[in-house]
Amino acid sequence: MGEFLWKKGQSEQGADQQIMDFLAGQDLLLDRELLLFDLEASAAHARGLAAAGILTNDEADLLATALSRYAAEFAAGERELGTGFEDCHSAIEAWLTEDLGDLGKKIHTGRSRNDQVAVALRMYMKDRLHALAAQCLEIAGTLLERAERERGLPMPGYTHLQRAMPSSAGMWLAGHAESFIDDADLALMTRQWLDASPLGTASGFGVNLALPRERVAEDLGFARMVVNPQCAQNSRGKIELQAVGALAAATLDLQRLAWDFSLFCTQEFGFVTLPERFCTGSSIMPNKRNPDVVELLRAVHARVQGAQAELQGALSLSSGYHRDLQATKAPLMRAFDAGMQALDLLPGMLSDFHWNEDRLRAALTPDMFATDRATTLAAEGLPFREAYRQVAAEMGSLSNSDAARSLAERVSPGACGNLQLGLLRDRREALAQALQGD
């Protein structure tokens, strides 16, 4: 392992390898996701040091050029973050020192690894939340397209997993679409909430240099800076928890959608046939066609919840920096890796699954039209409670009503006969435009 950034001199022994392995943990592996952000922030920091008179403009340009080259090489697979470094921060300084000599040793002036990792993590979260919002809007768009085409297809509606009232495929699809529009909105609001640069707060106390922090924040695309250095440290973990919370909202809706598919594709329901590529077989039963993808999609929310619990457990801390905060990095990245991988599968499944219309229509039984009948009597002037009891007494004599008529007459805003898909499309489009301009 290379020279430690915290080592004071050549004679200092430092920690042994076993302890260093424990201290480093998964950092090198995780930092491969942070390295490009760290390189970009380091270049902005170099330009800030030039503006503060610590570096010349030529020195800042040399540093920025080298950092840009490292980013290109890493993205192309030509440069590795290997085991010879403690973390990505030490790697960057080592590379600069190797290439630029004493100039490379100047890059850490006015910053600490505390604000260095904090700014890289905020950049990572901004990127992931942007991707999350985009994916939720794509899912919602796929659902809305099908809702438009299948708005009049009748299907049973359920409460307590019992048949309740006639519903429609359009309403079911639009309901899930609106949930994912909400999730995109939450992801963008969360992104805006954490869109502040902590760079230049150093170890949590500021530095005795007139760093142009606002200029550097703007250079990095942040909306503002975290003003107080202590707040910059205290926000570690807190903002990660909120970012994972936005992800959890989407994976919760994913879980509910997957549960519906799990039920609907059983032989007992038979409402849905999944695309062949989303199913597998049994190793022993030749007859089986298992919805394994749907079941694993259903499990993803539990993994995100686990990350939330891990983050919360690490945050029982006093003010200022603590090494415990290193433990917030893994659950954050693990949650987004799992959540985004799962959400990426949804558009394909949602566009290609097939409704089994005969099974949907056959599941509409006479008793399911009872509420329509009671509401009609109430609209004709009978007090609703009397109408309710009258229809309950007539339950045995009810016959199958016209499902299409039932759906068409359900005209309250958002209901089957008045889905308000235009409102949902408009809201989705507004969020897509906000995302494009972000």
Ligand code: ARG
Contents of the next structure:
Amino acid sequence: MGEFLWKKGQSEQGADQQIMDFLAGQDLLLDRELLLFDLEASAAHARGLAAAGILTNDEADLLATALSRYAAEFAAGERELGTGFEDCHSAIEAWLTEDLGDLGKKIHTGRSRNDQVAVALRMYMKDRLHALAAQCLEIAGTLLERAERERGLPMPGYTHLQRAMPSSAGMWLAGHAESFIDDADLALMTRQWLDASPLGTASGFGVNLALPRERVAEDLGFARMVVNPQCAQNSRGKIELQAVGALAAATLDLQRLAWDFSLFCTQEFGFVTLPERFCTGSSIMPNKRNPDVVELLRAVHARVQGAQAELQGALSLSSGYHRDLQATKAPLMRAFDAGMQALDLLPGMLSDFHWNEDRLRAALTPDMFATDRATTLAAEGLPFREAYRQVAAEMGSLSNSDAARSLAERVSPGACGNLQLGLLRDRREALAQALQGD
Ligand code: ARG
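Having seen the form predicted alone, please provide the structure of the form predicted together with the named molecule.
To see the whole picture, the full complex is given below, headed by that same chain.
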């Protein structure tokens, strides 16, 4: 580590290397995810300082040009967040000072690392929630396409993992599609909810400068500013928890979908065959073909839940900034890295898995048509409870097992004979539009 931003003079003893390593934690690594956002926010801050009369327009331009050069260099792998820095915030000031001398030293006027990290994190979360919503919509799109094609393919429906009623591949697919549409919706709502800029609140008390905070917020693409400086600090960690919560909704659905696949591809069920590239072999058993990818997809939600617990645990704090808040960065980023890596695999798997039609049909036994029969009798006028008892008494002799008819007659909205895929497609489309305009 080199010199620290906050070091006031040569005589100051400061922390030793061991303590500095502890204070920085994983920040240098994690800040690689924040650097580009911080550079963008720093340029907006410089323009704000010019508007407040602290810098000339030319000075702000010089700063902004240098900052965007650092961004291009970092993106091209030509500039590193090396170990000489405490975090990305101090790196930016050090680079500017090295390149622009005293002008570089002016960038920190009217801001603190507290609002600097808060604004970069909000930009990071907006970006990740956008990607999450887009991926959920993509997954839903793949599922809806197959639901359309396979709406007539019968499959057994289960409750308690016991055979219940005839259902269809279309309903199973559309069911998961609607869940992922809900998840995209939640990601977008969460994105809107945290779309506020804390920049210019400094250490949590504002500054004695007329900073154009609203204009800077707009400049950075925020919908509004966090008004109160204390709230800007107190919301740190709380918004991370909601962002990870939106992710958790998607990984919970992923977990359920993966569970279904891992059951359906067993020899016992045999309903689906997973694409070859999603399967592995055994190191000892030559006969094995294992669904390892599906199982690791199922495990991702646990990691996201772990991040939620870690975030929650870090938040028992009084008002204002505490260094504990730094500990919210790792679980946030870890959760999004793991969650998005897993979700990104779904469209490929969902478009390429294969239904084993004969196994699906063979699993539809006559008893599963009992509810259809009881409902038919009730529609003809028999009180439902009596119809139920009558069918229960006839169970052994039920012979109707015309699955196609059962599905076609299940016309209540959303059910197999009336999937209402158009409603789901419309909702998905509306969210895709909202995402594009974002
Ligand atoms: N890495 C720090 C964090 O994430 C940056 C802010 C440091 N602020 C401070 N007052 N020490 O919170």
